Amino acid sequence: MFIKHHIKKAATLAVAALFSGSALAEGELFFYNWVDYTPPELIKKFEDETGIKVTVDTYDSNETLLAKLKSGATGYDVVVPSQNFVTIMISEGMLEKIDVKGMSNYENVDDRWKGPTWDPNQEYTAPWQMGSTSFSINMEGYEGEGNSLGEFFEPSDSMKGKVQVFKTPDEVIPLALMYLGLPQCNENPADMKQVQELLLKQKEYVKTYNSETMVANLTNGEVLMSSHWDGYSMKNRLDSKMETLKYVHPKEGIIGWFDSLVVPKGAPNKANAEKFINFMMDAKNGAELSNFNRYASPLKASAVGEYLDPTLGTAPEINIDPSVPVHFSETCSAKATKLYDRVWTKLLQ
């Protein structure tokens, strides 16, 4: 799923459009997603109803993702940041504006994720997916019960070498603050001291730092424990029929995200771009890319309904207990990020 940069004359692009009919007039559209998180039949499908060759290239985090957008141009049409990078994004003036609003299929988004806090005009942005952030336990032959932070960053002895963790720093510090009781986004030194103390223990236990291999090592068994999301979670235990796979939803609480569809400045095929944005936001399609990615639909449930797998509705990742706090991701401020950055840096030394 690696994006292919073709570099076409002129001269062989215009001679081409003679014979090959209205398809290759259409153009193309340059997609930058998450791992595993493109339904391979939507984009056939999307390429099949409009003549537009879509190619996709893969990240693993926001951060990486950010770094791709501050670089310059990149030759991207739609990206696909959380909702706390989005707010960088428009913030650093990276994004194209967009008439969401305007487009068909703007009337199945559910009324809570019009206008979000992270683009309170919807101008950028166009939902994608949303979910949760925490951790999931091989639970066959594990002795802990899988309802703590505290058995992911303390772990017991006989989980050394078996534990996976996101290899950046934005979804697990958030959940390290949580677990010791202390505010987001946090600008205390001697807080994030505390966090690092925590970090540096846990790193007895980990085998990896690695945002992409989650589902192949808790597969095969090289790992027992490690972070996850929790649609990814369900798709890890459906598809490797592992049903003693727990995502875990701790008593002490669990980090929302909220996934968008926008299009960096300077995308080369921007109406290309605003089409994909409205295709996804068909009620049909955007069931179909939750029957994928096993997240849930930002869409109504009225539109969506009948094409939803009906898994999902008793789907134990996806469905939390209303008595697990969820806090989202928020935008952290220039010092706080300058600390957590601190913290994540002397980890992986």
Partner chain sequence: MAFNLPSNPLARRWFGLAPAVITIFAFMVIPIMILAVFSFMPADPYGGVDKGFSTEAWIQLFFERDLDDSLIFEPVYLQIIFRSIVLAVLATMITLAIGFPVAWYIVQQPAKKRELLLFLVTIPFWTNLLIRAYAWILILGKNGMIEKPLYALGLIDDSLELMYGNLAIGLGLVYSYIPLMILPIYASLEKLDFNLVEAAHDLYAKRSSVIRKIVIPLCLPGIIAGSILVFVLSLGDFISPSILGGGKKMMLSNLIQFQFSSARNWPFGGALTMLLLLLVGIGSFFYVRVSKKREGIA
The other form holds:
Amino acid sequence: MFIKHHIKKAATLAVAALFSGSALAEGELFFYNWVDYTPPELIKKFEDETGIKVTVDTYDSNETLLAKLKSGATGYDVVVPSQNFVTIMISEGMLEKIDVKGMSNYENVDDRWKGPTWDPNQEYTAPWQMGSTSFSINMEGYEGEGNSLGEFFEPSDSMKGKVQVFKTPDEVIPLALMYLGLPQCNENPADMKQVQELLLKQKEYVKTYNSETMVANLTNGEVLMSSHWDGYSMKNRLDSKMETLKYVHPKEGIIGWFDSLVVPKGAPNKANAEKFINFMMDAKNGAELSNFNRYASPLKASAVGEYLDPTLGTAPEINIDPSVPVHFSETCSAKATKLYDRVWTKLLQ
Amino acid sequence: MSSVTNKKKFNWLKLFSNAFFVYLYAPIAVLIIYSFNDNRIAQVWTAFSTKWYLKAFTNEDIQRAIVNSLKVAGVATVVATLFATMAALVLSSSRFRGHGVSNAIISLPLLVPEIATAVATLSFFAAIEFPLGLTSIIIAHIVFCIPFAFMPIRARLAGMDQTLQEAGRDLYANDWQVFRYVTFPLLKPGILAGGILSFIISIDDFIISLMVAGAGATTLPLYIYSMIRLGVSPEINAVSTVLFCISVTAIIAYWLVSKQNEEKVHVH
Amino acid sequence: MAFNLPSNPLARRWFGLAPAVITIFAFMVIPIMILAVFSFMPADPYGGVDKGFSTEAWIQLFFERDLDDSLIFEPVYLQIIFRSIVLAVLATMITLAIGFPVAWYIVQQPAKKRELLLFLVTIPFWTNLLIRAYAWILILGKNGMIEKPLYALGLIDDSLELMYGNLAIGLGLVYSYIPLMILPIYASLEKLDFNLVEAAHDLYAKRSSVIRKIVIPLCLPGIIAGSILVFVLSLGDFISPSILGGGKKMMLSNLIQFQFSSARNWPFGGALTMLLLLLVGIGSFFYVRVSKKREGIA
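Next, give the form predicted together with its partner chain, keeping in mind that what was shown is the form predicted on its own.
Next comes the full complex, and the chain you just saw is listed first.
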């Protein structure tokens, strides 16, 4: 411990000596977020208002975020995990407590999302965006209906080599369990075997396992069907002028998620992180965030309403039919997580 | 040599080789040409434009990535070249016990695959709880730059006349003076070549940086990777062309220096 | 400046060697040893390792613990390793088939042109691998340089599906490492005594038999050196499979990286890395033997 302490101290000093010249008086903020999920204009606005220099790094999945933080990548001030990973991070002692309730813009948060189940006292998290996960189909020339998970997991022959699936199991396995009518957070090996068989059969149709390139690949026709998120699919449809792109709300069910802003333990600029979090809960900024990402805002409709792009209110992607069951991913036991990882590693061999 | 082979008979070889050079450069040419394309869709040519370069250079993230890359490559090059020079001076003077082992340790980074170095370094930093960031990248880069700096310096020393240093010592010059006035001037082209080689290797490194990077430590290759992950875009072409030009400039410098290296060592 | 090193030769040696040797030892040899230790520890499900001793990672290499925990011999990972080796061997053979004639051509050019051509061979090698792989997306991908003209001419009406797969990975490997095949072959061809070739020609030997019986045996060390270099680097390549391969077919290096990122199984990643180092060690061993032999010839 003694040596470790000294190494840390020496490293910190070395870093400080090397880069002290580049730091600004108002300080910095290191923001680690999903790819293509941060509106550049809002960052610019925050920098102009506060004089804080923001650096944005990106990751491709909750798993990667967790792995990076666990391997000692300190130095990030704000990161954006989904609700089931928030629970893991809190239980692993990876997060700083922050006074969200005391922030001036907290009143803008929709009452439904105040003190959510994963952070009942609102000690660690502030809302960012919320949405759903399923898949999208380019309906041009497609013979199916586009309303069932079966079309994704057991595609028709015309889809051979035309399907893209997320790179990590976190959102794919819950959908597969839903399709098979099995319980979530499944610890039963026999059930997981069924999931494994389903995914291995699907693999014959899969072109690539990737959580980032779906927009490019759907747009240029490299794939015709892909794992997708509601807002990202809508953005995909609008930006690429692809009116035939349908985000499917499967009758078997859809996955709901809620991404939060949290501060990792040991964040070097905690005060700036709190400024940023408060900034993002501002009604106008929250609306701009949703206008950019096309996801639903967790802020009060009465607050964001006037700033929100009206197309969001009618978009087929983010307005889910009430008959479709929404499953909110919870944190599974270590045993279930291990089973999921094993299924996945075998799949990607 | 030309007398050996009947040129007409070997003409297919010329064709094949020319085709090979086309194959070698076609992708790079496509990359550069399309970086000047006006169209947002990277592969559909519309008109000549330099707007992607403007866009790339006004992008603060890219500026920061370039600065990070230069910081890492700069520090790694200086330290690695210094260490390599010191080691080369010892290893070229005489054989001794531990000579072979020292040589083997210094060339080790050349043999270990990058991915293995990357994950081993990551595990090491995690084990001693060393924070990941720019410093961790610099340390990793110094390690794999040392053998690249070492090779040309060692080669230069091999062609050098050791008696000069002996003569200097006989004239009661101290160690520093011998190095400063005798060894260093003769060794300079080797040191320069080693430094440039380290710089090239460091500025291009991707996988090791990927694994040991922390907050705000995005280097240019890491930034390019994060852009490629989203698909092709003319902006990537522009940034890639810039990195390509940095590398080619360094290679040409290396080429010129190492030609000087090959020339005979003259003493006046 | 009055500065003298200790006069004791041992101390002088250490002063010079210590920085380089200690740096590499501390930040490369020790890390590899730590990784070896990690491979015998249990995995923390959220990343990193837990305290304790476990051979689980090594068992996983050869056996699949079925989902109900019974051990079955299932060489899925051996298959990935095998696939990596096969792809690396293929890449080596193709680079040899292309590289040898090119080196043969270069060596016959006048000195000035020879230098220029060699320079042209090395430039791509020193430029970023990522950029070179990306350039291939522009060529192989949908609407890329290959498909588009064929579409326009009406020669194809469906995608050729060139991207994402073994073909694209193989192309990427060949393109990445071919300079490392050409350079050693060139070096050994340069030393070749062309009088021998001439003598053979005078004896009316056929061209093909001159190459087979004289040229190839004499530059065998160069061929072997180039082959081992290409093999070792292809085996550890990360960029071609991850950018051009689409993540559907892993290679050893992707599997390792995957264990240290989203799969969060460091011990298993450590065991795989040890295996990769073993394979590379075997390759390097032969490389050293061949280069020793080559020095003997020269």
